[in-house]
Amino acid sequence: MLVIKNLSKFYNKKNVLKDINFQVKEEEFLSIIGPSGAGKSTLLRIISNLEKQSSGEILQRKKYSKENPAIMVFQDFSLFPHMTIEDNIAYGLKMRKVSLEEKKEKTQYLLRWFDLEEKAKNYPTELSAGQQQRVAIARALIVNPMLLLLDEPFANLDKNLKMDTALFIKKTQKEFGITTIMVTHDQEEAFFISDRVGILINGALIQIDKPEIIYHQPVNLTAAQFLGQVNTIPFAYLSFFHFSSELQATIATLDKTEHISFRYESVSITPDINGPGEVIESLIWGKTILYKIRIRDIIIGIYVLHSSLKVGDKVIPTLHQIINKRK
């Protein structure tokens, strides 16, 4: 549906997007994740024709038009404060001068779908951030866009709202079959709702693939570390670990001269007074406990959901999964 080919963008000689290449499939939900300042919003604005690239091409199956628009939903929602929710949603149809009957039918359908019927006569300032976001997306969908572009849709939401919102966005995108590109720094929600995910760091798209491949088979250590905490140890130190049965065959195929990387949550620990590891630090880290374990002259981090271990306890680490960097 959409092909981004060798796209670059310069601001005052600063290269903020560097030779970007990817394709977007029909009815796909694609997310681009990356840290603040990586160039995510700039990329989205270029795709939406709000900005012009410095070089490269955007090839489309159909050109954007009044009948086939690309609609961008901004992170501040950009609702009309002087209009009711009903009028905000219907705005695109009003500008297209559709019949009153059609406008009412489509608006009422979206009010029901987005659970906003009781708020139809309210104004944006009377709604929660989550409700305002639903209005913004409903306003975009009412004109049946060929492409929906979401700029940091979770940025203004409380943490408790994010999962419900992600679920609703995923359900809505599939129901309406709208090709969607989202940019966000919130990787958990991106992984949850996306068909594919791209990682944009320092203006370069370093990997794009299915979420499970991005997470477990990152293209390099930079990609792996962006997605979460990583331990990297010399191969020789694996002799101090036990291995899950499914990992044993993989370990036997590894290059013994290379370092091995694994995520904090890919290790479990068992108390043992003769264990090779020693707990040197214990911290509450959100919903998990973060343990720092010393094994000889290296220190590794481990996340566990619950444990009664304390500093000084001896442990045996068991490795369940390693990061297989893609060649």
The other form holds:
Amino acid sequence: MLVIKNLSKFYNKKNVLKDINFQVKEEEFLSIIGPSGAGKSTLLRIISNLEKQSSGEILQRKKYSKENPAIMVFQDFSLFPHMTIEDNIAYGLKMRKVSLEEKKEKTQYLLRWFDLEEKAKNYPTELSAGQQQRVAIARALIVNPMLLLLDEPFANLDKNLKMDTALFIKKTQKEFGITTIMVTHDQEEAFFISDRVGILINGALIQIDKPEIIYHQPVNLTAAQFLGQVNTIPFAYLSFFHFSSELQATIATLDKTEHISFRYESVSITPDINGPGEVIESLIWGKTILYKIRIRDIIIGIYVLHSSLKVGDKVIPTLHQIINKRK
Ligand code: ADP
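Write the structure block of the form predicted together with adenosine-5'-diphosphate for the protein whose form predicted alone appears above.
Let us now look at the entire complex, which starts with that chain.
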């Protein structure tokens, strides 16, 4: 339904979007993730017509119109401070020829869906960040947009709220069947919520695919490293590892002159006084423990959920999964 073709953007001489190509399917939830400054907001603004590309095209099956607009929800929510929640949500219908009855019915439905009925008569400043965000999305949905554009929807939410919010946005998007493009640097939430994810780094879209493919088969090391910590070791060091049964066949097919990359969470360790690895550092890293393990003259990082291993303990590392060969 939406085709982005050879899209580039220059600010003065700075090339902030470089020959971007992708398609968005009807009712799809597509996220574009990338570090700060990668060009995500610029891309979203161009798609929403707030900004013009320097070259390239955006082809749409149907043009956005007043009846079916592309609506952008900004990260600061941009609610009208002097209007009640109810009026904020209903605002989009004001400009449209909608009967009072229909307006009331739609607003009530959205207040209910977004669990905001009790806040209908309150003002935005009286709501939590999570509630304000729900108002912002409800306000966008009331006009039945052809395309919903979300700019960093989790940026103003605290960590505990993010997961619930992501689940709720996903449920809402499917319920209303609205094609959605989200840009965010919050990769976990993007993975959780999206049908497909694109990685934008330094103005270039380096991969776009289903979350599980992006995570386990990144196109290159840059993509892999953006999504999490990666160890890269010479092939010969695999002799110090055990392998999960699924991995054994793959290892046999690898080029022995290559380096091997694997994520920190793709290794497990078992204590063994004759093990080739030695724990040299142990740190609490959020919900996981980060171990640094020395194997001869290399050091690898490992994430584990539970372990009582201490610095100096000897271990056998078992590799469960590798990512594609280094480019
Ligand atoms: P992101 O959303 O990924 O953080 P942006 O799209 O905001 O990235 O910005 C991409 C690059 O374009 C940055 O280097 C930024 O400084 C630059 N940029 C964004 N908007 C403008 C503008 N209006 N004028 C000049 N440079 C801009």
